[in-house]
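Form predicted alone, single chain, as structure tokens, below.
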Amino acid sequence: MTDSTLPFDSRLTSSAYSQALQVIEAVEPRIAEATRAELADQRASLKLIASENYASPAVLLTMGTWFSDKYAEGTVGHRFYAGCQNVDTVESLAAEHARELFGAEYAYAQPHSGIDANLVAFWSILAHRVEGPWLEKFGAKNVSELTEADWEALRAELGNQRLLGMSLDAGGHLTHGFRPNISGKMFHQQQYGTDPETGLLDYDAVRAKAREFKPLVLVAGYSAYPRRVNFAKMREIADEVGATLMVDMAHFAGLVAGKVFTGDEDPVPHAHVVTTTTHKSLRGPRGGLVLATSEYAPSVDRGCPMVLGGPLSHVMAAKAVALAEARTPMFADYAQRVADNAKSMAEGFLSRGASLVTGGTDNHIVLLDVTSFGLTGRQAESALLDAGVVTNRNSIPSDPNGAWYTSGIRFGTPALTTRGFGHDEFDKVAELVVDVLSNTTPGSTKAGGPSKATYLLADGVADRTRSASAEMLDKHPLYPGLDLA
């Protein structure tokens, strides 16, 4: 397809959304107005946030059903509420599609988000590796059979395990052991980084860190690392120190699903537990999944009541639809174009003298170091937004500006690839970004000193950027033919 990778009957979809908005408008017209405005804004902006995408109308419509009204704590066939037979169907289909798509032994479709999925994974690993042997030691079937003293000892044991994850400034995620996050509080944690010269993962350094620290959990995966990871090597390291390998593939799940990442770069054959979101590059609803080997399946299956409450049945239904879409050859073609387009964007930046972390990309992420423009990430993000380019600021390795102001801008290609952008458009996007940042200067604080937040964008730059963007966006309309007037 040339104009969109989300084929649909525009007449039928327009009718469905128009009528839905009329129903909403009768109750709270401001919500209907905001919904129309959001579509208009997304249509008119260059969406380059790596964690955002555009779900198909089928996925979006699936979330607006009466499955939203049903409580269904528990698991398929074992619910704490009656009347869950249809939810069982929905959850079973979502898990089936996930297993088949990723080649996983087990899939759990209940997590509401990626953070929920990671919490389920962490506690499942603790239950399997710590709680299980502890219960066996006392001859108990579950924690309810332990004495209060036994339980206190177990709780101390569960809360004193070690986790080794990728540092935030190297491209890891908050949930990989960042101290202010719950993952940094529930584990005794340390973090590995990247080579200070190349910005690339140094597996020998990770191995040395793991040998020294001896973690129970080794976390791999990233949210802002623009390269692929060798998960076979990460599994070797985990096995050497007796750790469970957990991979968070939330960002690159679509590239795994589309078979862009295979062999050692596919985490599923190598990890004990894999977590992901279902949006981002997978292009589904906002939600999470946990994949696991059969060994860990019983522990993961206790996500409710261990961590989660009632699953969002309407979202699980939408996950099933999105995962079904991802099993098609059309999605595989889309995933390859996501990676190809990231290379095109990276080459566009480099040819114009911009500096990229690791010097390029081989996934869907391009991480731009904006210090060469004399800007902080926050200033660059704001200036680009003024020009209609939607991005997010991001830390870079050893970031001098910290995690709030940052020194980087993270770009992702999934959303605009969904709209049909290709090599030429992404090269043009790089040109527009460099133009905006080259014409932005830092502002001053009230005291007259240099500011990390305020900025000055030269006159006319925002208008010419929006004009050039509009020309490209008009050629690749979002949900073409969908009319909400």
Ligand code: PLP
Given for the second form:
Amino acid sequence: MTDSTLPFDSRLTSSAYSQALQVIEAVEPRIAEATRAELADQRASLKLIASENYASPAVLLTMGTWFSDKYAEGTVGHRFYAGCQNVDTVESLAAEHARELFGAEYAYAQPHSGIDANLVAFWSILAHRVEGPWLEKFGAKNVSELTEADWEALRAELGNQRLLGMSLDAGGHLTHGFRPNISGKMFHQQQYGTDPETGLLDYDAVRAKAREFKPLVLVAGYSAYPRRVNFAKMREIADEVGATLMVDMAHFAGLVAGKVFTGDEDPVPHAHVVTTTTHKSLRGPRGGLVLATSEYAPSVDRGCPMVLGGPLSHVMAAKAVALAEARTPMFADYAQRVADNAKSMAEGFLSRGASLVTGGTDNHIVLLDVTSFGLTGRQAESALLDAGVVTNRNSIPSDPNGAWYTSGIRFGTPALTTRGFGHDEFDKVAELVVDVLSNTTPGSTKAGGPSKATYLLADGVADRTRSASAEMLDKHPLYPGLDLA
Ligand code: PLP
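Return one more block: the form predicted together with pyridoxal-5'-phosphate, after the form predicted alone shown previously.
Shown next: the complete complex, the earlier chain at its head.
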């Protein structure tokens, strides 16, 4: 029995991949072998990493073409290379699908990843808000007309801007102003957190910080916050202090696309600029997108040469295919199941006495606080992996174990929902996780002191978890019917 939510034809896909692997085998058999092994591993593991998914064969196959060989710096119809007519078709289609799907005024499909999309967004905002008015004041059309002294002064002006984003331990991303990331170095940054009691975003506290700090850019969005955000409120705060609202929806773009997040929870009508990855809940190829209002479109359109070089045309083609898939009712149904399944998993944890950051979820993420098991995130992550449960450790608010060892495990439902897991399976997953963690004890260092990394998993637990997982995974195969001859 399977109810995979992926659209594909198993006979055609089996034949396409079997032949493709033969072609690769003839040149470097070890790569063909690793490719087969990766499919086998992905099929056999309980993938609960919140940022991962399984793209459709149509999306994956689209990336393996000669579009990879073409340089196309510039924008549609305005390239720095000849012969880009087919890349123009691909990029236009990706942008059109993105605009239609998200109801955006403008879409830019070139960023290679989420980090690239955020860099394009930051520099577009700086170009629009700082560089443009500055050039106007000096009567220059572009920076090439500036003297060295003018240019130095502009550089100081650009580097003197402020950004307010969500802190890493509250669930924000590195690119939201974390000091070691370029976003924390190119901007004067401050961070907002969550309420220490509830773990929820406190909009009044964000407002108070924004009033005091007066950022040029207010960033909303997250990597590990298990709740929805009210973007209408974030826009109100941005407007009050004259900030540009940038929303990074990398994690939850699939829920926006599938209309699970609507109204105040849909960032697109509220933000000036929205960035996303295309490979997480959106279930496309590894890449990024920037959406913007018409006001910001001209500066976003200068992503190349501002921070990008040649676009990955083969990936833009795959983005167009994935976005076309995301416009179907089948995808909307998938997105709703992703959110429903997260609730089932959260209830599964709570009913077994586990503690969750914010007490639950209303998106695709469940963040388990593992301190009640007497473990660090690192110990819990390793013990779960021994039992075939693939997750990642994550900071929790005011984490006592810091960003390396951490005190949380982040779970996400997009990947296993793609395989067809539903309420009962996610409840069972919670049971298995609680069983593994209840049977894990902290180890010690070589010197005999307490360790935040070593652990002991009781005998037999890994085997019983693996066999219970295998039963569920067999019922919901990845790419059912795909057979690599
Ligand atoms: N933004 C958010 C909110 C993310 O969670 C991530 C990835 O984890 C990124 C950006 C970066 O995406 P990428 O790994 O594609 O650069």
